[in-house]
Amino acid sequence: MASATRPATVRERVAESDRSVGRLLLVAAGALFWGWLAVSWVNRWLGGVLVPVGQPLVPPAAVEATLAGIPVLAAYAADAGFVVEMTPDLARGTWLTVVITGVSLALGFVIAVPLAVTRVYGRFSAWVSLAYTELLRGTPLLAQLFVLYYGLNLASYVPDAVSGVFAREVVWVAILGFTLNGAAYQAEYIRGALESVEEGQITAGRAIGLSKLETIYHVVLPQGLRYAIPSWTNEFVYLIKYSSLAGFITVPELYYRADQIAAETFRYTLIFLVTGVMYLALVLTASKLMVRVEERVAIPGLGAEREE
């Protein structure tokens, strides 16, 4: 016999109806911010069809301006027109941190279903896995970078064909740092899902005429992947926040940009405080995706139990 629905009091209403706006407002929040980036990345590729590269979208003047005639934002108003005329730095910075932690995200991604499916599945092959994961996680992020740049000197090997596309050489020896780290944690969680795979389906592919290879790639990995997502999820936060590091052997990402400005400027507080928003809407931007993600490759049924 079906229960009857109990009507939702005024409480809940007010509650869902204050969820709604905070959800909207944040919708609103990501376009005005993604959108922001997308013009200003345009147009400097076009060589400033808009504004002349290296000029704010919106003159600074103007917005403090604008400011200064509301009474509630008048202090702030000089605040606001400093950071709109550093908002080009800030997006060419963003730009780097973005595509680090893109391509490394997607390279480490590569590099660590091997290994965890020889950390499960392999004998010899599952001590090298192990070696690996336990050499890059046990060591700093920022002490395998400054040995692959200062101590290896990697920049000056980077082949003619690539060496244009940023530029700076270092460039690629970050993303080559934080795949080969980022590999050994997404490895580990790989293992953990993939560890959470029944056995006997391993047993009921061989009976199929599977081999061990083939089962592992059409029955194992399609549902280890799918439970390795929210695990994977926190790599990807961790990589945004963790590309700041590259700063440190003078990639000009979002963190390195922001230190300069601060360091022409002596306003930290302000630069800092903005550059973290900013950190906060990439993090946010990331988490929900990868929620998207989940949502669209999760098991038909799967999870039922604990949503009743």
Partner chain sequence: MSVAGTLALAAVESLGAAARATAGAPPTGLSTAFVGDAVDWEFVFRNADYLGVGALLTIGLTVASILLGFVVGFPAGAVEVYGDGYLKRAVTVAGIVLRGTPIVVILIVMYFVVGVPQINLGVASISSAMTAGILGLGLRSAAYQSQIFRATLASVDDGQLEAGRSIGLSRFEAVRYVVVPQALRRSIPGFQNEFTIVLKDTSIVFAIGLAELLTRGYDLFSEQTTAVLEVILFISAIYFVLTFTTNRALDRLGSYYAIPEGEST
Given for the second form:
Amino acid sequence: MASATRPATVRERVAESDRSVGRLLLVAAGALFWGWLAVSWVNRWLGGVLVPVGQPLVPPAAVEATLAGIPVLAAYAADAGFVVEMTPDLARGTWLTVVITGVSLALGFVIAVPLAVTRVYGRFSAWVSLAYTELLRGTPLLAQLFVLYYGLNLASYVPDAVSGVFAREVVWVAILGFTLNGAAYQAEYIRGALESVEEGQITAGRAIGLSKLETIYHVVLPQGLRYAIPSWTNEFVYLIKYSSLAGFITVPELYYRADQIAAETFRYTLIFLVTGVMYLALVLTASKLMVRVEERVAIPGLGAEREE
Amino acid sequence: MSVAGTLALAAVESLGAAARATAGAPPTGLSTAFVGDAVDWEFVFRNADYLGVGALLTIGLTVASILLGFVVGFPAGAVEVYGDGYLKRAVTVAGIVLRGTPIVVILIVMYFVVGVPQINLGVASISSAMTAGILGLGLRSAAYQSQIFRATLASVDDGQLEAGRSIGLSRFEAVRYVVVPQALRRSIPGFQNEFTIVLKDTSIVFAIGLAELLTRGYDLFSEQTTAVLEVILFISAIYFVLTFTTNRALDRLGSYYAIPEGEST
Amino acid sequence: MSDDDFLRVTDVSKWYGEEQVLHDVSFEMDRGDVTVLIGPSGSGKSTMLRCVNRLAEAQEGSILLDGEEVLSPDLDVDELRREVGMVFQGFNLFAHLTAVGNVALGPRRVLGLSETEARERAEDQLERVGLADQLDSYPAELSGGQQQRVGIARALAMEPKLMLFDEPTSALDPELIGEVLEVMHGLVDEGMTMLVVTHEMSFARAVADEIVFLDDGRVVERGPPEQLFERPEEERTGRFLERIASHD
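Can I get the form predicted in complex with the partner chain as well, since the one above is the form predicted alone?
Every component of the complex follows; first up is the chain already shown.
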């Protein structure tokens, strides 16, 4: 049947322009968010070249005064000043959130690929891989972090070589926990994607004289990993959110910092709404970034349906 | 631990310090640590009923959250497929926010910000932490379940709706009697996944001090710090058994309701 | 062309966006008539058929069914479809229901019959199409020919006054076409009013009261089968029939 090419109705055009305004606002908010984070981090590393370490980039009093002069926003001036006052702490916490997520995701991927490959193509090793993923996916992440931190007391075993990287050794425990857990989930996604690569591809690889391992590396993985991108994006997003659990083993990431401020000031509403928005910004950035990646590596005729 | 999230974190802090202090002379090695101490295992089993009540709370919290998630999430998914205008946009945005925020933040917001009251049912009362837990886990689950249903509703062939309309069913009836029954069957695998996620994430109500399985485990090993590993391994085993049996049960459900020999086009 | 035509299609035009797919199509049928629409693929014959029960919306023209204007915006579309049965090229059986379930759904939910009444009616209709032994089979367990017979039974169960067939045998393997045509023959004998889109020329020839040849959304020629098949007036009709014949 022919496709409908009827002209857009007025309502649709309004909705369309609404959307593009919305998109523009979103991009502006994103730029502001990441600009603020980047400047805050650089300022801290350079020992406070712009403002003293621990001070907000703009004086809270100034923000408060400015807003107080604007009729509608005047009511929120004090709140805004308070939020500005907590920005240095939030920026510090966000740094750890980003680092823990990024490092764990990358390390987890390195473990996940062999896990998935052995699961699909291995014999005995397939069972080992299955046991690992089932165990890690079958228990709560928080319990796993407790095992590593309280149960095995791993914080006191952090090798000297890396112990100076973060102010607290426990950050490494969190990274280890998220890596081991994330590897299990990533392996599942990659396994599904590998299985969706046609059998004939392997036959063809073997037919031109590649070994089984070479075929997997040169033929199956390049296709399978592309299929895996959408679900892998989900894992990325999950990890950003679940990195907040590191707070429960005393890692001073975003959630932990927010909770501390809240405990001191009892302003739970404001603090956690701001914190929620910050996580949302991280998550939206990650998913937009992965859409870009997917487009960049796309091959015509290859790829899975996206879920949003 | 029954007080509040911040208190939970504060306790975590002090216990962490205690753990480090007692571990001043590092244990003899990981291998013995994994086997554990007979005395500590005895401690765990002595408190098995205490943990058992926690496990029951975990199950109750999971079931209630999944149900709330279904009651809210299914219509939300239908709105995303069949709806339009502001309602659809509102549902979409709410979904993005709930899926983009850590569950611990959602729970804290429910507990402190929304300030849900204790609910008195006469025979029993639901603590405000429990209500906050169900609301937080349930609404977030609704946001994920809506995506499952959105995808499966959209996956049912258009010809099915058309055939329904051709015998005189209204649009709503055709969706209700023809599309929904097929979509629900296709939703079982996604639903299975969601069920395990909710079950595991009930552990995070630790943040608002609800005495479910993990919180009770935490209370126990705070009391006898040498039994930390034994307690956590024990409760992990319970979680594992719960997720495993749930998955197998839903597998059964899936094959029971499966439409014979796949689906025609 | 009397005033009491059962179905009268007058100057129906339809666009998909900018593209006009039907140009002033007109034809009419009496009660009990069988009219067959033929034409190359993309000629608009399926679209024309769908306009009659409003699965497709015509923008211009008039379709009078039993004296009532089908294209009227005030018409209850569900009511219309209750009285007009449709059989699809791709069967479109409800995948989650058995043969009986498929046929009983309409009587149960639309006509409001009780569970037992609906089932009885479904069983009767399935018997009518020769499927008394497959009542509880799911669509995927049936052959294409059986599926299409369920599709016909599903439409018949609403006791329609007009049946629309949209290429009912095009999706079938050649050896399964016969059983479906046989059922359709039976309906013709019972005096059912039928509007059929098909490529089965021998069937058309045998049962049609009138053949309407559509090309490019226009009625090129229409007439009784003998005339249209033996002595087509238009060159295009002749060419189309030759092409079809060489395929048979």
